[in-house]
Every structure is written in structure tokens, then in C-alpha cells.
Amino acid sequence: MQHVDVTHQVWERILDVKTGAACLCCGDWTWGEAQALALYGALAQPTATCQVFAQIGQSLDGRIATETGDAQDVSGKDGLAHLHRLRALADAVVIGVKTALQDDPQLTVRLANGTSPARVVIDPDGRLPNDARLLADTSAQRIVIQAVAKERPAGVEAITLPRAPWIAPEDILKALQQRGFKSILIEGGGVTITQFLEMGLLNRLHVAIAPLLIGSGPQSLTTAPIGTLAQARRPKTAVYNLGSDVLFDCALSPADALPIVAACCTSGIRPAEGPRL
């Protein structure tokens, strides 16, 4: 297990390489820095296509939440501020009606420097109350994905698209990347984060698991059964130790599966003498 290091340093430097002022090569970092830079560095580096990640967090027994839905303390400080950090690297942050129902989140990047991504919300069948906090608050580019004709707040664009009897996935990504967004996080819920999953649209999952034990309620992943073991998804896996969660960092396609490379930058910086990525 790696332990993480995020330093105002790291993080400024993950920040440039997301807008490509900057590489991951160079540079004097400790061994948790270099972890953090192998981490975060994976999804901030800018890509030609399309880049779907997932993050959830859970409990020991594999619940996101209480059976009567409290949500808000599975994850630990470090497992939010995790969160937060994803929230930076991504253009869009996606979650599902019902998360947005039972937990009113904001989406917004608090606990990290960073600009706060476009909120967007599955909502088939118009559920979602116009004044919800994601909605009202106008501090960044707000859509709602949804199945009916429903009037939404000025600012707010209401994305029409068909069911049967959810929205696929793929007509979801179709539409976010025809608005120009590349980096994409899909935040929850757990059936929202399965259903991108199983259509083989995720390239990378982050698990961030939390020492405690809900006992019941909602599953954390619910995918497909399998008859044997032979046949469960065995992703290329790396383990991060967050601080108060621990991070299973999943890498869903052959892609991602290969070690960062980055291209040497000009800067004159002097490349680390310690762990290399």
C-alpha cells in the first residue's frame, strides 16, 4: 500500500498538468509525493479522448449508507477531501436523481484548490425540485439530464433524452461530450456509478473504503451476478493509503492499466533523484 502525500507543491503541480502547463516527469518529490503525483497524475493529464472515472466511498461492509439513508460521515477528512480533489480534475461531475434527492450536495470543490466542474443530473422523470443547492447555486454550468418536458431555472439546460427504461449511458456521454467536456467523474450513487460500469464506459474506479461497520442499507456496487469466481472483473489495482480511507484505484481498460508516461517538459526543472513515476 502507497501512502499519499498531497503538499501544496503536488497539488499546484497536478493543477498546471491539467491545463498542460506542466509535466509529471520532473521534479525533487519524496515517495509519498510521487504517489500522490501517480495517483491524481493519471486522470489530470490532458487526453484526445473522452475520460470517464467513477469514485465511490463505502464502509468496511460494502454500504454507502444508513438504511434510513444517512449518507453524509461514510467517508473519513482525507476520503472527502480525495473527493474534492476529483471534483478539480474533472469538467463535469455527474450523479444520479436520487443522491441529489437524499443528500442536497452542492458539487462544488471546497476542500482542495481548483475550479468547480459543471453539475449534472440524471433525472429521468423530473424529480428534482428546482431550488435544489446544485441548481440554484450559479457558480458553475448546471444540466439536467431528464426523459420528460420539464420547465427548469433560467441558466439551468435541460437535456432531452429517451428511456427504456433508463437513460443509457451512452446517450448521457454522447451529450456531455458534444458540449465539450472531457474529463468526466461519475460521483454516485451506487446504481448510477454500476450502470456506467456494466456498459464498459468507466476507464478508471476509485473505491475508497472507511473504517467503519453501517451494518445494513444501501450496497455500495450492484452489479450483475456472476456463477464463478473465473468470471468476476479482475481490474489492474493500486492501493493508496488516503490518511482516514483507503483507496482502491482500479483501472478498467488496457490503457489505463500502463504506467503514466509524460513527455519531459523544457523548463529546465531537474528531473527527481528519488522514486520516478
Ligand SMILES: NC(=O)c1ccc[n+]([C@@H]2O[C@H](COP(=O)([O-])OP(=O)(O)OC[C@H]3O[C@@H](n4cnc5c(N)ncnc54)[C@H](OP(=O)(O)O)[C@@H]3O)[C@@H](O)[C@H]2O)c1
Contents of the next structure:
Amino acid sequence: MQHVDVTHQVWERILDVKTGAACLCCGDWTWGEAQALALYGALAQPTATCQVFAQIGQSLDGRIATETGDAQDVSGKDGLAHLHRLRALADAVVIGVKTALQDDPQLTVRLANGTSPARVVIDPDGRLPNDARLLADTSAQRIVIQAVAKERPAGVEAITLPRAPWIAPEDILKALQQRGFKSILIEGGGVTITQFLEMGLLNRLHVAIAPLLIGSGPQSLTTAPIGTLAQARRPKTAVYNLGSDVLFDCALSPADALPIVAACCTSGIRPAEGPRL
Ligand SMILES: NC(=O)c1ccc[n+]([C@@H]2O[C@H](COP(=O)([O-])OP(=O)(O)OC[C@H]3O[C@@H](n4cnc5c(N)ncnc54)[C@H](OP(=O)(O)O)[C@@H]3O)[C@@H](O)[C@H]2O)c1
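Target state, the form predicted together with the ligand; input state, the form predicted alone:
Now the complete complex, all chains and molecules, led by this one.
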């Protein structure tokens, strides 16, 4: 399996696709660059409806951290760069409070060119301290989804939603869409992603597997048990070699599994000369 080759040139094209300034169909790309266009183009293309995608970085034995919560870094360097590219393609990134408490992440784009998305943390009981980095750093919009009336610092929006016992993921997405977010990355951990997956709210799921064995610790996805393999979900999946990690790009609905239909730009180059996506 050849590597996905995210050259500067192809990444700039993908960012231009996101803003509507370029198309996916034209250009003279290597095989590896064409793979990058297929992988990230599916997320970058502007769509009429909101796009919700999730990414989880896991070990060979399906763990996302150790028992003590050490998750830095389950993914290898190319898996981390991939995550930062996904952030750059998102308008908002969502995490659960356990990840926020354990990792104190910044949720910024540092390993790729691009703009950092708005940061959203789901914290039903208001456990996240107001000096957490993702709230304190003012370089992006910050939102806390909570079920209690906890005061947040100036500039941080608290959205209060009911829980029973979970806050309905649909309500979370509705609130984010009302604020104008059209491309939403659910970044983890496994509990948070599973909520959105189980409710059928994800367009795509990226599972990046790194070659290490952790043995115990929080599991990746924890969907409801099934009795027979005939009941297992088998999404249409493309597999990419990122380098340090292998990525499974799962399309979670028939519409999301369709090949990218790219509208041609005005460069005058015929689509047949571009990559086959
Ligand atoms: N390898 C990776 O890619 C990766 C990515 C992210 C995190 N991690 C690691 O994973 C571990 C944490 O993951 P996790 O799966 O255990 O937890 P998590 O998903 O980070 O957080 C789960 C918690 O978030 C809140 N929450 C999420 N969705 C909710 C909803 N719909 N309604 C109400 N509350 C909701 C709940 O908080 P309450 O508990 O307050 O009810 C829930 O227990 C950490 O060690 C972190 O370092 C690894």
C-alpha cells in the first residue's frame, strides 16, 4: 500500500476547495497526491447540509489511552498530522469532558496549514475548570455544552441543554448548526464519538490504527452489543496508508459512500486530466 502524499501543493488545493476557490477535478497530481485529494476532498467540498465526521486514534488492541489516561501519543506522527488536517477542515471540534480533563488539549491546528476551528466541550455537570487551556486561549470561539448553570469566563458561550441521562447528540448538533457551523469534527474520546455514531449522526468515521499494544485502558468505540455477526454494521470503507498509521475511512450512509462528484473550475483543464477520485 503506497503512502498518502500530502504535499504543500495538494494541501493548499484542498484548503481552496473548502473555501470554494478551487475544484477537486483539475490538476496534474501524483498517485499519492490523488489519494490525498480523495481522502480530504470528501470533507473539504462545500455541501448544502451539515457534515459531521469523527476521528479516533487507537492501538492494535482497540485502546485509546492507558488506564492512567496517558494518550500522548497513541497515534504516530503521521496520524497526528492527519488529526490536525481534520481540525483545519472543520468549523468546530467537539470533545467530551473526560478528554478535556485528562489531556487539557489546545485543539488548535499546529501540524498543518489552516485555521483552528471553534472548540466545543460537552461537560454536563460543569466539571471542567475555567482555566482549562481550551477555554483560556482566546484565539478561537469557545463553547461549553452543559446541563447545569455553571458560569463560564467572558468570551466562552455556555449552552445549557437537558440530559436524560445523556444530552441528546441531535440537540448538540442543532445548537451548533444554529451558530453557523457546517462542518463538525467529533474528536473523542470513544464515549463521545459512540453517542453520535449510535444515533446515526455521523457522515464519516476515521479510525486511525497505530502499531502498538496497550493492553488495558479506555476502549475506542463501545457500540451496543450484538448477537450475531450478521447484525454487524459494515460501512463502505477506504483504507489509506498514512505512514506511521493506517487509516480506515468509513462512509456511514449510502450517500456518503458515493464517489466525489467534482464541479470543474474555470482553469480550462478538462476533468479527465485530473486524478480519478
Ligand atoms: N487516542 C485518541 O484518539 C483519543 C482521543 C480523545 C481522547 N482520548 C483519551 O480518551 C480518554 C477519554 O475518553 P472517554 O471515551 O473515556 O471519554 P470522553 O469521550 O472524552 O468523555 C466522556 C464524557 O463526556 C461527557 N459527555 C460526552 N457526550 C455526552 C453526552 N451526549 N451527554 C452528556 N455527557 C456527555 C460525559 O461527561 P460526565 O462523565 O461528566 O457525565 C462523558 O462521561 C482520555 O484518556 C483521553 O486522553 C484518546
